[in-house]
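Let's start with one chain on its own, the form predicted on its own, as structure tokens.
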Amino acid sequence: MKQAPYWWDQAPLSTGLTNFPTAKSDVVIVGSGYTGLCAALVLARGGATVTVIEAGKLGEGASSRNGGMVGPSFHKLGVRGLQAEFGKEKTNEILRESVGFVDFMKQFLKDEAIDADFQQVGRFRGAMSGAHFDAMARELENLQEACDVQGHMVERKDQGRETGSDRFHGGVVYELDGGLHPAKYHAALVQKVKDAGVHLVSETTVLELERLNASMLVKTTRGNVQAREVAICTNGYTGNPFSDLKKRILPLRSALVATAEIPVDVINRLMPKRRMYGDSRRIIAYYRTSPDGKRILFGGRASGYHENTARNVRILRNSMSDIFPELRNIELSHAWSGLVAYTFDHTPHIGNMGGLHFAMGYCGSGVARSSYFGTKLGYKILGKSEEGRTVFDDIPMRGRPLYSGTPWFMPAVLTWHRIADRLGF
């Protein structure tokens, strides 16, 4: 079993430059995930010399390393939760936003030709008991009431048209989603950026930046380089040259696993529509085929914040098997983990703290609003307000007294929650 992404088979990770092609550059972009790459083609497409810095090799993280699944992103609290901390107006147009994240990816994988195997298949959500399957009607009406979203409920008498899982009580159908190779469309990203005539350093670690009279210096393992604005993309992977962005924000592992190839008579009785899946337990659990419908894909929360592979697999097989009973002795041919980061109030953020422009807090679901956030930090940094304005501008990015940036907590936390999900609460 190889400890790597499955994507990275069909896409193996890029190399950029190893040093400074210049002292000076109009913006530096720490991070050359989705976010930073967007906003890096947007810059440089508007006139701006633009060098992005990368730790690693370039995507290495969550958005090589993620599921592939592409949907609106819908809160974490639901719409009831998000009106109590925002009011009803404003959690409409938040969630009338989030489901134009979709559009939005299609809509730039067209317009840049980019083939990274994205398909609007629907997302079928499994509810684990009857009270789960009641709770799911009702969001889903909150949701059709705020923002007009497509989906239905599937009673459990229908549930096998969706899954071959007899583990539900029905579930609900969300038309938008879809999934991609998340992989391919980096890769592609990278080749768009090097044709604008980005500058791409990788390997390379920001160690600190310094304040000049107009523009900020900024020191790397290899080398300093002097921009007039730095934007800071880094999500799961924030360090502490960037500790006011880092202390709001939770980075969590998630860990995922491809089974070896399945005859294709399983798959069509597993996943008979290969939607994009998942269910309503506290510790989630997301799975998908692979694009060539070959494998099944599953991924859910990783055992602690620092990798332990063979914790992972285990965890993550007993929970396919409690979903998919024939898969629990089904060869596993890879299996990795990522950091993601959540927020103190479960919505993503962007904007400017402390001279420092930024995007992140995905929350688990961020390939089209990584995309989506990344190309409007673009234009905010060219100055262009009206392209660049979203919904989610005026938001601060709070974090929480006493904590640093290091999620000591989340080990009790996600204990709680799986023995939650265990009595069925």
Ligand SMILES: Cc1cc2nc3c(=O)[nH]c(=O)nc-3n(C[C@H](O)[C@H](O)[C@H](O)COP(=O)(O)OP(=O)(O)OC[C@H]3O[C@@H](n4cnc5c(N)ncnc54)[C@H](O)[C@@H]3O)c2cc1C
Given for the second form:
Amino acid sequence: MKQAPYWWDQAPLSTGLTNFPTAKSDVVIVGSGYTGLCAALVLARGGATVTVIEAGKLGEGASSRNGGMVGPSFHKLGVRGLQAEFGKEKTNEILRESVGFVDFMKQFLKDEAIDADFQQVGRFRGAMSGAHFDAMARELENLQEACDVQGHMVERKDQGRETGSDRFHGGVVYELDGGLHPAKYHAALVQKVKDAGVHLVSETTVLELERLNASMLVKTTRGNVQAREVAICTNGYTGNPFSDLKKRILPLRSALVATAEIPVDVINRLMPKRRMYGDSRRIIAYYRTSPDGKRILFGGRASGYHENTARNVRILRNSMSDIFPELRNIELSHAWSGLVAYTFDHTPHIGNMGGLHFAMGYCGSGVARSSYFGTKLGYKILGKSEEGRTVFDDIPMRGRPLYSGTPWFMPAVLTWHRIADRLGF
Ligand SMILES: Cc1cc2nc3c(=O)[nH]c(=O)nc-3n(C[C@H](O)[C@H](O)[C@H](O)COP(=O)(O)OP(=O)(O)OC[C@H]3O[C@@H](n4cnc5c(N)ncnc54)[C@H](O)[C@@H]3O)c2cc1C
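Could the form predicted together with the ligand be shown next, to go alongside the form predicted on its own?
To see the whole picture, the full complex is given below, headed by that same chain.
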């Protein structure tokens, strides 16, 4: 079994420059994931000189290792939870803009002629109990009222059309969602920003930022570069040089496994419509076929902050065989993990903090969101406030007293969620 993303077999990571071609840049972007590259693309095409600095290889963070699921991603708090946090009017605005993330993504791929195996197949979310099914039906109604999202409930007696699992008490289908090949998408973005003249510097870590009169000195492991504007696009990998942001982010590890190739009749039975899948367990699980339809990719919350492949494989195998018992002993070809960024209000954030531009906190659903937010960030830095405006602009990004960026309480939270899942809450 390879301890690396399945995606890298078809789209290996690339490296960038290992020096700074210019000592000064209009904008320095820290992080070469979707957020950083989408911002860079807008900025370079708008006439700015842009340098992207990446600690690893290009896209080595979450953007080349995620599940590739594309959706509006508004379910974390639920409509009622959002209303409690932001009020009804703001909630509706947030939901309407979120529905648009998928259209944005589709249009972006089309405009840029990016072939990343995108397919709008919809998403099925299975209900683990009758009570969960009822809650899903209420949530769908609320969402339809708030933002007219397309979806439908699937009764237990009909769920064979959606899934080969008999673990569910029915479920819901959201028709807007789709899936793509995350590393192919990232590789295409790398090419786009290179063509636009962006300097991509990889295997170089930003260590410190020093404020000069009207600019910033960005100090790195390979020397310094001076910039008028700096954008922090580090999401789950946000570290000490950006401590104000770090203490507002909960970095959590998410893991995936890929099965070896499975006979097509088995895939046809388990995932007949090749949708994106999830369920109502508290310990998040997400699953899909590979874009070629030959394997199942199964993901979920990993065991802790640090990589522990053996434990993640055990957790994911159990989670997968709970849903699909016939996969209990299936051979796995790949296992990997990466960091996502949660926020205390379960909402992504964009803006400027202490003179640093940033967009982050996608709460585990960042393929479409980070592309959208990165693009908006680019426009903001260019000073194009109309194109850069989003309904998320005025939402303050809050931390918590005594929290400095290490989520020491997460093991206890996860243990509670596992117990709740077992008891069927
Ligand atoms: C296993 C997994 C599965 C996921 N599945 C899905 C999914 O199916 N659907 C979905 O919508 N979302 C999913 N996500 C989330 C999604 O991948 C992320 O939200 C998105 O990729 C974030 O992009 P980004 O550019 O903001 O951050 P990243 O892609 O994480 O990039 C941040 C980069 O910043 C760099 N960096 C950090 N600090 C420094 C520094 N000091 N100097 C230089 N560079 C630095 C890091 O090395 C990293 O490469 C998943 C994430 C993971 C990990």
